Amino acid sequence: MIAIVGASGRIGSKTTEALLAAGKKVRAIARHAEKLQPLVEKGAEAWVGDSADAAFLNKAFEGAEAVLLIISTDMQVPDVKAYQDSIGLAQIEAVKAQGVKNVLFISSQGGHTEEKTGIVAGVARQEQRLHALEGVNVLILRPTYFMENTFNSIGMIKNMGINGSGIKGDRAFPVIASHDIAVVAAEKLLNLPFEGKSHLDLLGARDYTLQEMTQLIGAAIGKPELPYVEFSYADQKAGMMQYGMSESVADAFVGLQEGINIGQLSAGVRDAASTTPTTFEWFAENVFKHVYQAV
């Protein structure tokens, strides 16, 4: 049996589906029962509870051959560092209590450091906790910036006719589709080909600038002249808070953008293992366009 934390999310749900299709027993863990129902219909065992609750996770991890760990983000928490650490510590406590021998952790590029990585600092602290575990095989996946993050720009594109953020428009960095992360996660959980402590960078098909991604988005949605506008960090923070983020979370995401600008989240080495198949060209035409049209 494999336990999946965050099974209702983009990565967790696709990983769960792949494991079920391969005949694995999966314990799907998330906060909301209705979001787990599609996985239950495919054969998953639903465990509904708070992933910051060590007692709940302790029961959920009982008998698990392996667990997938992910630290989700609540956009409205007043202290994002405390929130991330409460989840991370509960996961570690449950792994220890149940004697789980194999852990796959979804971290991030930048997970090697807490310095100038913004919201990623929380997974960097969890990486440190996982490395300290004795007798547990840990594989840390470090995917790069999600292509799906561009969905956050749909309202801006529709209402203002621009795409923009605090990331420099001409800064090239890798981007990845969440589906590609799930494919790797499922393969590693099925075969458990890892021992000791290790990490694997996941860097998408190639590097892109946001100017280039904006051009590809514009072409896909029939707005070929769509411009990319670089915001100041102060304006970016204000915009995030206007849309409901707490100040703590907004600061953390602005810190992430600053980290991308200075190259702090581009430490991964591109090779055959870290390069994944989905291009942003394909994503813009086959995913982003349809989400944009549906909003």
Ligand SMILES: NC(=O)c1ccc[n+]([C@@H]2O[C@H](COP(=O)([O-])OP(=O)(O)OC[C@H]3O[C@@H](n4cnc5c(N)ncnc54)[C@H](OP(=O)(O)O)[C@@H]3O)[C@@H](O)[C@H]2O)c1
Given for the second form:
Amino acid sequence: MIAIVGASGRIGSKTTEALLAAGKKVRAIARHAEKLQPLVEKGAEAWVGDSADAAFLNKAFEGAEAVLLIISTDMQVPDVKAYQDSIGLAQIEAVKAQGVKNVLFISSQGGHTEEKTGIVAGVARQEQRLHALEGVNVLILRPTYFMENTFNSIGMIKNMGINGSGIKGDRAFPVIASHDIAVVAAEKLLNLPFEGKSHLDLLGARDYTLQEMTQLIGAAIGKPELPYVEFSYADQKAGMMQYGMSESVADAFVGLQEGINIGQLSAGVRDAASTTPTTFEWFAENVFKHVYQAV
Ligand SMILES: NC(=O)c1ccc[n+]([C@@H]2O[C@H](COP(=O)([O-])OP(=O)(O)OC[C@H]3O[C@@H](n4cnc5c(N)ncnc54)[C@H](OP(=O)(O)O)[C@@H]3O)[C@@H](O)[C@H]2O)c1
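Mind giving me the form predicted together with this ligand, seeing as the form predicted alone was just shown?
Every component of the complex follows; first up is the chain already shown.
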């Protein structure tokens, strides 16, 4: 049996489906039962609870030959570091208590350091805790910035006719489709055990600038002149808070953008293993366009 934390999410759901299709028993863990229902219909066992609750996770991990862990972000928490650490510590406690032998952790580019990585510092701290576990095989996936993050710009494109963020328009960095991460996660979980402690960078098909991604989005949605506008960090933070983010979370996301601008989120080495198939050209035309039209 494999336990998947965040099973109704983008990576978790596709990973769970692949494991079920291969005949694995899966415990699908998340807080909202209704979002787990499609997986239950495919054969998963729903475990509804909070990943910050060590007693709950302890039961959910009982008998697991492997677990997939994520640390997700709640946009309104007053102290993002405390929130991330409460989840990370509960997961470590449950892995230890149940003697889980194989852990796959979805970290991020930048997960090698807490310095100038913003929101990613939370997964960097979890990487360190996982490294300190004795007798546990740990495979850390370090995916880059998700292509799906561009969905956050749909309101801005519709209401203001621009795409924009605090990331420099001409800064090239890797972007990945979350589905490609799930393919790797499932393949690794179907070939247990992991060996010792290791990490794998996942960097998408190639690097893009936001100017280029904005052009591709513009072409896909019939707005070929769509401009990319670089915001000051202060304006970016104010904008995020206006949409309901706590100050602590907004600071952490602005910190991530600063980290991208200085190359702190591009430590991964591009090679055959870290390069994944989906291009942003394909994503803009086949995914972004349809989500944009549906909103
Ligand atoms: N976005 C990026 O660019 C990026 C880049 C690199 C790495 N990552 C990492 O990738 C991770 C996974 O991303 P994703 O897109 O697959 O996630 P997602 O689609 O946002 O889904 C999050 C999942 O976690 C569950 N969840 C959230 N809080 C929980 C809690 N406290 N206890 C139990 N379950 C909880 C959610 O369901 P419920 O709400 O029902 O609980 C959902 O199933 C992120 O957390 C992030 O650390 C992201």
